[in-house]
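Next up: just one chain, as structure tokens, the form predicted on its own.
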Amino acid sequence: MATTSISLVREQSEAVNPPRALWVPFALGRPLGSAADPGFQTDVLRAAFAILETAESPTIVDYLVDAPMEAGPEAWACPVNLPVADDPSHTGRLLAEVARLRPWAAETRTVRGRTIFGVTGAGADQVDEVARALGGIADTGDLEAVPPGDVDWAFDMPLLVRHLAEDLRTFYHEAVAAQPGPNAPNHAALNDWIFGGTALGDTLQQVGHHLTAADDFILTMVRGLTIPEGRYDDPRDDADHWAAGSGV
């Protein structure tokens, strides 16, 4: 049976490589766009079904229309102030940030009656364990040892790194979904926020540096699954730029 799907996170679809997928730039939890615009939702469904007729090999088609009331990077800013915690460790700063967002994420879960957090094997109330695990990897650079804690992790290292990041992004997205305001951020706006100064973004960058420094194909692939394309701040780029400018 031929199938088609709708994807909210393009990086995940690229990793899974489904037969057909329509990537939509909408807020997490809104695969059809605005709930108040059935006409727009119908257009999205038609675009997804149209791939059944055109795709001859596994493909991901981009739906490049923002949903009504969706805000892009230029129009949206997170209304929650996330001051940088006075802590030298990534783990400490990340835990402080998670604590500040926890009430908002809980509100979204109450309204929806569910959560998609927990792909790592962590329970809905174990976000601190996930934060400690990812923060510990950033602080120590250990890409082999399974993070300590009370979670029965669903993946081995180093693939667990990717899913730790995914769970924390889900938690942050759920927190943002409960924020007041007329506009919901689209995928690009959420990534701009996370990688524009949050402790999570800084932690992911540090983990990315460890994965890159290992100079291993598998770990480089894990980095690509952990940090969205175009978001990794590779320190080697600065070094190459300096070398070129200095004639080295």
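Just so we're on the same page, rigid core means the largest C-alpha set that superposes within 1.5 Å between forms. Keep in mind the model is a prediction, meaning the values are calculated, not measured. Residue numbers count along the first chain shown, from 1. First, how it differs from the form predicted in complex with the partner chain.
After superposing the rigid core, the Cα of T220 is displaced by less than 2 Å between the two forms.
Here P58 counts as shifted, since its C-alpha moves by at least 2 Å between the two forms after the core is aligned. R231 is not among the residues whose C-alpha shifts by 2 Å or more between the two forms once the rigid core is aligned; its shift stays under 2 Å.
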Given for the second form:
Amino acid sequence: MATTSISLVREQSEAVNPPRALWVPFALGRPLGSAADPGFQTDVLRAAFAILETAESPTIVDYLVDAPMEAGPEAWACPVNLPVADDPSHTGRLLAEVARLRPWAAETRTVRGRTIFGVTGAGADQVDEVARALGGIADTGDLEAVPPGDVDWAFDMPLLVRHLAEDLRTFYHEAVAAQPGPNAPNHAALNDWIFGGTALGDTLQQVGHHLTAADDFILTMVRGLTIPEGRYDDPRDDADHWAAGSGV
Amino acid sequence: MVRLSDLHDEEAAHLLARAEAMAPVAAAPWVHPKPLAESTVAIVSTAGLHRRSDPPFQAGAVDYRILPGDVDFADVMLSHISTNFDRSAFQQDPNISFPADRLREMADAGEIGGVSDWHYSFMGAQPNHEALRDTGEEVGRLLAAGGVDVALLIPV
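With the form predicted on its own already on screen, would you show the form predicted in complex with the partner chain?
Below: every chain and molecule of the assembly, starting with the one above.
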């Protein structure tokens, strides 16, 4: 049996030296380059398979065709104004925001006939349960207790935190996918939106603060798995904060 | 496009550090594959894919999930642990990292010989490749027993 592979990080393929690899200049998460673009995807696959017919020793071939670009932060903005509630709790603001986005997410699910929401163990219609769970962690700082609710969670705490965040991001991404507009937003545009003033972004920051304040290796790692690189607003970056006596 | 220089500095440094810690795969006899038009192809993904009824991947997972060759995309979930890649494309079109439709089309067109009855998925972000040796070899045996000629390895 022979192998051929797609490589997203050329430096890692160079280190591993697999028999056959096609390095592609695409974003992480997009190894075949362009969603809903069968012709583009098939061309990438043909290039990966072609190495089977030519290589006689470990080979990395560069695929020097850029994928069609999604809209970046400068070219995309969510047309729905968020946040929508003046509520003292993260849970309240998050639930209000989810309610505002629900019709759009439902439309996307209808069109696609599927969703990947629910990795937490929540049913496809239990978005509010997930929002209450993450909002509750933000409001209470409790990183040990399993969130209440009628869900058979698929993860233990604290790793559940990371998947609650992912399920809600999935729901938000579904919501914007149905909204009018010429271009789908890319990863940076979606993160700019979520961390640029939504209740979800604020909730994630607050959860991140709790995970950080615990000063625990595992909880710090969970924060890294919950909030993308460069998006956490770490209060320790504020010299005055630490001079005031945080002790770390 | 994304190259390391296009990523956030910390993410790029993390991926580069991972590369520097990786060792080459052990040399093995070179396999001369059958003609592609006669080859049965299976996908081996590291996107953390599984059916909705399967348990999701836990942190540090070295196990794998099986996906039928004719799996309905509505039944495919993604529980990869990293938060630093774009899931919106997979939400829109699972073929972006699990090209089951594309392989079926290529088989129908005679470009490949056929599509395996089973595909396999691990979770990536595994810094210790040796940890995957047992389950990796197990999947290799399953692929061979299933008559697979070409394993298409796809990251996320």
